[in-house]
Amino acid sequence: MTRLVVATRNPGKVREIREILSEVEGWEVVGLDDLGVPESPDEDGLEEYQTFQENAVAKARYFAHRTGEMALADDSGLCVDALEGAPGVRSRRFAPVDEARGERQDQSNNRHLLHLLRTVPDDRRTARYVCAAAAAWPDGRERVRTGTCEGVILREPRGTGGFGYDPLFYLPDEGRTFGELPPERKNQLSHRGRAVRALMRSITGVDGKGPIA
């Protein structure tokens, strides 16, 4: 059994990555809280780059050295065509000023997004989720893969599942938002599922279930 540290403080991401990696045998997936890794002010400066790939690698590298174990990190975000790709790498801190965390921060970001898109017609509300998943080892090895998922931004949220922008992100082929999809179906289709499966395939040479980005 190979242990893998999921390098995030976001419990939703830990849960999703653990579920995705349940498809691959021989891996024990643990979070930072499981290991008792205390939060450090240094973590606030890890996502300072302009690409998802650079941010993911920076986080994986930091926690691999800090824990002495293989670490997996992802950086993901929503890219809206009518906003020229925003919020992009700033998805987590998209709302102008809001000190709220977790669910309250998600709600603030969603309100801000809907405000910016209030005059955009339905046929121009296309968007995609993008995820870069990176693995890093204490010996300096690193690897990164990217996954995407296309959708449309609704005018009001639907569903209570997932996190972040999921209740607004509508998949026309499914007829539901990420917030409405069962977790196992979301993991099959999502940007994070595609990126993490592609990363694990590159490491193990073995496919998990579901599509590979």
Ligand code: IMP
Second form
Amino acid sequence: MTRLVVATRNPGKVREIREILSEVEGWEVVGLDDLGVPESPDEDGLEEYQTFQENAVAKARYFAHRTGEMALADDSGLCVDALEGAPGVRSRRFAPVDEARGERQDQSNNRHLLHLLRTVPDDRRTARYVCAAAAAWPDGRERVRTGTCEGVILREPRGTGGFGYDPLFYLPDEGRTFGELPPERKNQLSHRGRAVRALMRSITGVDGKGPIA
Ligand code: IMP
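Moving from the form predicted on its own, what structure would you give for the form predicted in complex with inosinic acid?
Now the complete complex, all chains and molecules, led by this one.
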């Protein structure tokens, strides 16, 4: 078994990444909490870049050095066409009020999104989730892969599953939001599922490009 640290403080991401990785053989997955890595103020400055890829690599690199283990990080967000790609890399801190992390922050973000889209007609509410999944090793090796998932922003929330913008993110082919889909179905279709599986394929060399040097 090769050990890997899921390098995120977001409980929704930890849960999903663990579930996605449970389908990949040969990996022992541990969280920052399992290793007793205390939260540090440095972590707030890790997401300062303009791309998901750069932010994901910065987080993976930071935690690989801090833990001395291979680290897997995710930077992700929602890109709404009618808002020219916003909130994008700023998805976590989208609402103008500066609330603590967690559910209250998710709710403010969702309210803010609905407010900005209040005059946008149904056929122009298209959006996509984007996820960059990065791996970094203490010796300096790094890899990153991206996944996307297309959907539509509803006018009111539906379902209580997932986290963040999920109750507003509707998948027309499924006839349900990510908040309504069972977790395993979300992981099959999601930006995070696609990015993490592509990353693991690239690390193990199953993608035909050779294992990581
Ligand atoms: P990050 O920690 O900077 O990567 O912020 C990611 C933010 O994007 C989260 O806090 C959510 O607001 C949003 N987000 C990313 N992935 C998802 C998802 O799968 N469901 C719902 N919201 C998501």
